[in-house]
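One chain follows as C-alpha cells, the form predicted on its own.
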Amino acid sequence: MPSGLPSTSPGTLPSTIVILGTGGTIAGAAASTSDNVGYTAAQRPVVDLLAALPQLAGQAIEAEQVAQLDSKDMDAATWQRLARAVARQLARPEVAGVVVTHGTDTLEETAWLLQRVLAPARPVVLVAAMRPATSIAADGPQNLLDAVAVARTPGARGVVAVLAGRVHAAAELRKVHPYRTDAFDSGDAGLLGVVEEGVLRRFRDWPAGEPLGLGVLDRAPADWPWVEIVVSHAAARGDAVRALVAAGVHGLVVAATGNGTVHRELDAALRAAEHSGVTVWRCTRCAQGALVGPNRGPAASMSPWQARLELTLSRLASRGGG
C-alpha cells in the first residue's frame, strides 16, 4: 500500500485525523484517581479518549481500534496489523495525519518500525501517557490534544511522538525514566519541536527517507528472525551466547560499554557465533551518544531495542535466514 500523498481535488486539503487506538497506559483505569502505578493498562477503548475531550468536537475525526494491549506485551502479529492499518489510512485523501495511541514502555520500538517500514509522507503521530485515564492528574488528555495540533500541521509528515509538549522524532526517541511524565528524550539531536496552545514551535526537519514497504512485513510473525540483545558488563560470560547459538537464533545486538567495548569472554563467545553464521551488531548501553572510530558500524547510533528491531527488518527485507 502507498503511504505517500494521495492526490486530492484541485482546491481541496485533507482534513480528516484518524486516531488509532492500540492500548497502553494513556487508556489504563486503576481503583483510585491517586494511584498512577497500580493501574492496570488499555481498559478504555479510543473512542472514550476521544468523547473525555469535548475541545475535539466538530473537528474532522475518525477513530479505530486496532489492538487493545499493555505496549510491554507488543508483538509482530499487533504491528502487522498497524502498519497495514497506518497505510490503509494515509492512502486516502482526506485524511490528513494519522495519531496513534501507544504505551510507552515500548513506544520508541512502534515509532522506529513504522517510519522505517512506511516512511510516511504525511504525519504519524505517536502519543502516549505515564498516568491512566483515571488519574486526577491524567497526562494523556493533554498529549491526545497536542498529538492531534501536530498530525494538522501544514507540512508534517514522517513518524513522531508527543509527550508532555514535546514532540520527537522516531529515530531518536528513547524512554529515559520510568515515572515522570516528561520520560522521553531525543538525546544529541534535540527536539523536533513543541507543542505549545495547540500550536507546534518546530526546531528541526521532519523525519525522512526511504520506506521499505508494508512487504517487508508480509512473513508470518512466527517466521520473523529471531534476534537476541546481549548486554556486556563486568564479569560477563559468554554463555548466554552460546546457548542463544545453540537454539538457533538468528541475530544478537549487543549492548557495548562505553564507546563500542565488549568484555573479553563474551567478545569470544560473539566472535564465535558470527563464525557460525549468526549476524551480530553493536550498539553502546549509554543512554546518549554513538559509537564513534573502529567500532562504528549499522546500529552505532540506535538503542539496543532499536537495532534489535532493525536488524529484524534488514532480514526480512533481504529474505535472508529466519
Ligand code: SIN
Second form
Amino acid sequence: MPSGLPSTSPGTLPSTIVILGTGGTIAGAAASTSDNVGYTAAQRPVVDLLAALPQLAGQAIEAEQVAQLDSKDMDAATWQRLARAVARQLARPEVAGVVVTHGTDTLEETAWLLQRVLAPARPVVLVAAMRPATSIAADGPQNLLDAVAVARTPGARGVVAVLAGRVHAAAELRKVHPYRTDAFDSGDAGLLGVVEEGVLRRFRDWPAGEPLGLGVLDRAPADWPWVEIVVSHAAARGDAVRALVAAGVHGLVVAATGNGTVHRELDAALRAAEHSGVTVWRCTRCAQGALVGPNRGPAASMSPWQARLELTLSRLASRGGG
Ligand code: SIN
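Output the structure of the form predicted together with succinic acid (SIN); the preceding block shows the form predicted on its own.
Below is the whole assembly, all chains and molecules, this chain first.
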C-alpha cells in the first residue's frame, strides 16, 4: 500500500501545500544580477523564496527548512532527514502535496530515493533552478509557481520534478545540460506533462510502485553500504576496481559501453570482485535507452547514479553487509 494517504473527514479536501527547502541554485545568490555562474548555492531560506511570490498570497502554504546545501554535497544524513520530513508532512490529512526546493546537480538521485522509499499516494514535487535567485532572469520563481500548481493538481501522486514548464517522472529524470534553463530530459519515456499558465497538461500516468518504506533508511549513515561507480572506456584498467575491493567496497555499478559491453581488463577485475562477494550491476553509459538482451539486469534502464542508489537501497532493504 503506498504511503502518504491519510484519511480525511468526509467533505474536507486537503488543501495545504508544504514547501521543504534544501538549498540549491534556486536559493543561490551572486554579487551581480547578471552573473548566472559565479554564485553561491543555498543562500536564501525557503521562506524568502516564497515571500518573492505574491501570486501565492492567500493560499494555504507552509514552509520548512530541512537543509541548506549545494546538492553536489547531498549525503545519506540529509536524505534521511528529507525523507522523514516528506513522510511526516504527507501523513497530515490537510496536506495535499509537498514541494521540495533542491539543487539540480543531484535532483535525479533525490527524486529516485523518495520515489523508491515512499512511492507517495500524494504528489511530491521537486523543483530547482539553473539561475540563482539574484539573477535578472531567475527561473526559480516561475518553476516554484509551476511546482505548486502540479502539487495542487487533483489526482496527482508520486515523485516528479518540475523545471522550465516541463514535468518529469522520478524514474526517467536526467540532467542533460550544465547551463541552459531547460536542463532536464525524460529520454525515451517522454515528459509526464507540461505546465501552461498554472495548469498541468498530462501525457502519461503518475509514478507508482511499491514503496520500500521509510525504515529502509534507518541505518546510521556511516553504516550504509559503500557502492561505487566505475566506467568502461577505451584503454580501461582493472586497478581501480582491485583497489576498491581491497578497501572494502560492497557494491559496484559499471557504466558499460553501448549495450552493456565492458573492456576486457575491467571485466576481468569485475569478475574477480564478484567472486570475492562484491555485488556488481551493469548499466549503460549511453545517455538514453536501456540494455537489451543478455546484459539486461536490475539496472538495465537506469543511469549509473540511479543504479548506484538502487543497489544501495537494495542492500539496505536486505540488511546485507555494509
Ligand atoms: C546544486 O545542485 O545545488 C547547485 C547547482 C544547481 O542547483 O543548479
